[in-house]
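Let's start with one chain on its own, the form predicted on its own, as structure tokens.
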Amino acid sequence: MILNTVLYLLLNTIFVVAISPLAMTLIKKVKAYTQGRVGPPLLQGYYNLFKLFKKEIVYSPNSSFIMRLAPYLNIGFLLAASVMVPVVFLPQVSGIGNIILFLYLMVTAKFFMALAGLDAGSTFGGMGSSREMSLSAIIEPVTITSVAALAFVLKSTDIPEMFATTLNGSLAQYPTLILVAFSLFIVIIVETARVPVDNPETHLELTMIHEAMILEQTGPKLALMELSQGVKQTILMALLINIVWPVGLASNAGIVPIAVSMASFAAKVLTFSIVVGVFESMMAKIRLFRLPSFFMLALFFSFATIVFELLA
């Protein structure tokens, strides 16, 4: 049991970190194809991180220890959250993936990123942190409602148990999961700073949110921030993917099932990246004051799920 748990912790964390840069590049590649461009090489995300890790760290003279610690705290909380979302196989130990604790870890990581954005005292950093916290105040209740709907349908707050339920059942047994999937998709778009909420590929004052918060980070600290964003995107994608499409997820720690599980997850990430890339290409950036209308869609799907479950 202990060996199984240690193996799970190591493999799951390493695989999530390893595939995160690829997942981020895949979306850029799909967006480029939809716009008639070639796009970056598939390994560009790894090249960028390698280049940043070799660069010198430069701090603003106005920054404090918060700026120096925030990248480590941010990646640390997100790696802890990644342990709760099985990607390579389902652990035999129970109670390892409480979804409420998962949300707390995600919010804490975001808090330290926003704090680092404010710490240097720059205009852009403060603007990005202010916008991020304003959006968080609106999207957090939506996220909690979506998660509550998910737990309501699957009768559990433990993420591995949720995955085991859908793996041993089928989507036909839980049709309301489709509504929850729409809700979670919107939450992923917001939390990972994608179009139409944010645009991670721009540095324009009118559109920056996430990029403004990390504008003062340099070298390896910026690499950690970029990697933590990739990890966050991967574990949120894994949560949605393994809820609605758990095919291939290993239920034990055998070598062949784990290899199949990793390959199937990579294929599912590719599919999800195509969906996100096409979705972003079809959308324009929404004005900030109109974003609550977009968030309300997720809230509607979550409430509809709970109502349908109560009436069933």
The other form holds:
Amino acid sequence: MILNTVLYLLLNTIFVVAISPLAMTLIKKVKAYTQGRVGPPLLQGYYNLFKLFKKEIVYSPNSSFIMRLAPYLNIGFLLAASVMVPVVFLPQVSGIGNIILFLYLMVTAKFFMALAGLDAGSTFGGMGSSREMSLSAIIEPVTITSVAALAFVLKSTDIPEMFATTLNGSLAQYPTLILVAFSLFIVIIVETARVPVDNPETHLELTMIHEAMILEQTGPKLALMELSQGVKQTILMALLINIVWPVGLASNAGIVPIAVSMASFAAKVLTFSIVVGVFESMMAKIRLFRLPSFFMLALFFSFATIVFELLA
Amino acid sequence: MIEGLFLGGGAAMVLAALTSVTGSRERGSGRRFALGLVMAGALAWIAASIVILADDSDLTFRIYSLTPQLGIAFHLDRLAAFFILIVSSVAACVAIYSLKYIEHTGSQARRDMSVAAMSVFILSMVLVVASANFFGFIFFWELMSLSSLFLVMFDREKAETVKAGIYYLVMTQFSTLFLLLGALLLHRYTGSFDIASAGGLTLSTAGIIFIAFFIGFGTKAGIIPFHKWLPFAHAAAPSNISALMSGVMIKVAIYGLIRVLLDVLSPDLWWGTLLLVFGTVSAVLGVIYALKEHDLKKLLAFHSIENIGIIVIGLGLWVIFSHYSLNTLADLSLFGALFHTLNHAIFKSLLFMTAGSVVAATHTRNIEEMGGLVKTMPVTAAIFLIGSAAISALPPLNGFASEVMLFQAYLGAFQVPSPLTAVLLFTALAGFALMSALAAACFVKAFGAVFLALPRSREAEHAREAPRAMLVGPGILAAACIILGVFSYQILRAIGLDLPLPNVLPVSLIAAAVFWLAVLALRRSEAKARVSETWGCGIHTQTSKMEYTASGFSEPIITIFSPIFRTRKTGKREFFDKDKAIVSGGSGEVHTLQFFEERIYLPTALFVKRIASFISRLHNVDLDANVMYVFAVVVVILLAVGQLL
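Moving on from the form predicted on its own, kindly provide the form predicted together with the partner chain as a structure.
Let us now look at the entire complex, which starts with that chain.
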């Protein structure tokens, strides 16, 4: 039992960390293709991290311990959150993945990242932190409402339990999940800093939000920040994928099921990255103050789910 | 033994009040001795309340009787003991903090008086909670209000303080008025002033009594729209007093509300809806007003309104779920509200105390003039950071532990059979989430503007770390924030609450392990780290003028919520030439409409003033007219008494 849990923790965490740079690069690749470019090689994400880990660290003289601590805290809280989203197999322990705790661990990581953005006293960092926290504040009701809709439909607040329910049932049994999926998709777009909310490609003061916050980070610290962003993206994707399309997720800890599970998850991430990449290429960046109406769309979908379920 | 500890604690407080005014004035030894007595008394109370909580023993004793009906009697049960525990633990930490803080302020005589008033204030809060009947309750309630008014008026030379004092006096008397009304109405139907069950009341009567108590307690607790006194009074008072007022005094009102709901009246569904709506409005508006605020202590005061909102939401949920007999959810909400009461007391008094240290070091409350204090006041900064993370409900700290209980209760709302109530609950949930995320944004702003980047004023540059006593007091509370958060699941299990809650301990362990591994992995490159000017868009050196300000930080949120702030921006420019090409100067102003002040408070005040001037005109007459008034009043009283008897 204990061994099973420890095995799960190790496998899940390592797999999430290992696949994250790939997912990041995949989206870049898809975007490049839609724009008629070739794009980076598939392993570019790993090369970048490797390169950054070898570089030296430079701190601004204005910065304090917050700057030094934030990358560690960021990766710590995000990996703790990643434990709650089963990717390799469903653990047999109950109560491991409360969804509210999951969301708030990500908020904690964001809190320290925003503080680090303010720490060096540069205007860019402050601007990034300000925008990130504002957007995060407005998206939060949407996130929680979609989570409430999920909990309503699947009758659980525990993420592995939710996955078990969808794994044993089918989407036809829970048609309202499709509506929730739309709002979760928008939440993922916001949380992972993608067009039309944020532009991860540029370092342009007009468009960047997330990049501005980590502008002052260097070397291995920057690598940790990039990696945690990748982990965040993977676990959010996994949340949506395993609720809508849980095929292949292993329900016990055998070698073969785990291998199948990993392969199928990689395939699903590939598909999802294509969807995100195409979606990003179709959209233009929305003005910051127009974003709340974009979020309202997601709120509408999750609220509609709740109302449908109440009337059903 | 419990009685002895309880009365001993009270005696220590009285003694503290006496010694602080009689002790040696020159070196302040009397004052220090008095604060020591406050600590001792608080410890006695903590011991007493722990014994009661552990044994679940009820204890009633009477110490004074004016008439058989009107007497001062105490009743200590678990609920009272829990609140006494909150009051006395915070009071002990504030007393440690005050040892040094008090030396920063006022003249010697005024410091002595302030310590004396503080002891009376703490004593009165505990006695309010312990009171067994409304006679004692309202008597000590008034003592609490007046002693705190005295403390708010500490800097009475300042116009701002006078304004705060007047607001506070009016609102606190307003609150007592409604409590008195509630108590008298109860007496009319039950025939006694005892705080005991009055379950037999008819629906409409109980409703009216509840409204009276809700307004009375809500005013003291700072529920919007009765909140206006709170930011003024908290900002004007010395910081140790703000810590007590915000951390503890408003909790005494929450105690009253819980006691009345739980023990005295039997709640109806619409009470729950009322509490939920007022709670949500207070929580969301409180944090939105806080975002705009640049006075550090006012910002914290608005967060008190927010947190009181959270507690009231918990009570509202409890009433609603109890009505539908959803017992697990009802328990989650009630214990969530109670746990948040404790947690808010801890992190809010911590924040007010560290804010006090910052204000004492920089001589300003405006966060726009601070900055960079993390380098000069590192320990204060670390403690403030823990408090900020706790109040922003970040796991694994205690603020999260209590908010997640309410979230869990909300997520169970689909079990409510009435669709209308369920929709209301899900809507309120969205508001709750908004509040929680805005709080995090607000504390990034507060911590960032106060402690990070470069100092924005000379005072901030030359700030010095607070003395040890001013670190120990809030430091104890910071440790409590961590312990109550990480072990929340275990603690709740230990006191026998088996609720469906996430266990934060394994998650914290995993986060800590990852953190430790990352530190190990990067230790070598961290050692080689270089400190050098980072890229600043070609600017040679960075100055504090280039930093993001607190106003800049909150500007996007304020723009998004502009319908709530109702800001009016005006800009004026003057030109050198007639073609309006070269600007010679200009000004810009942002006005905000103070909704509650301009639409509710001022009209009410004007109305009262008009009545008062009418009455004062009536007064201005000769003797025989006055005799006629007296005659009319006597007739009215006789008629009223005849009707009642």
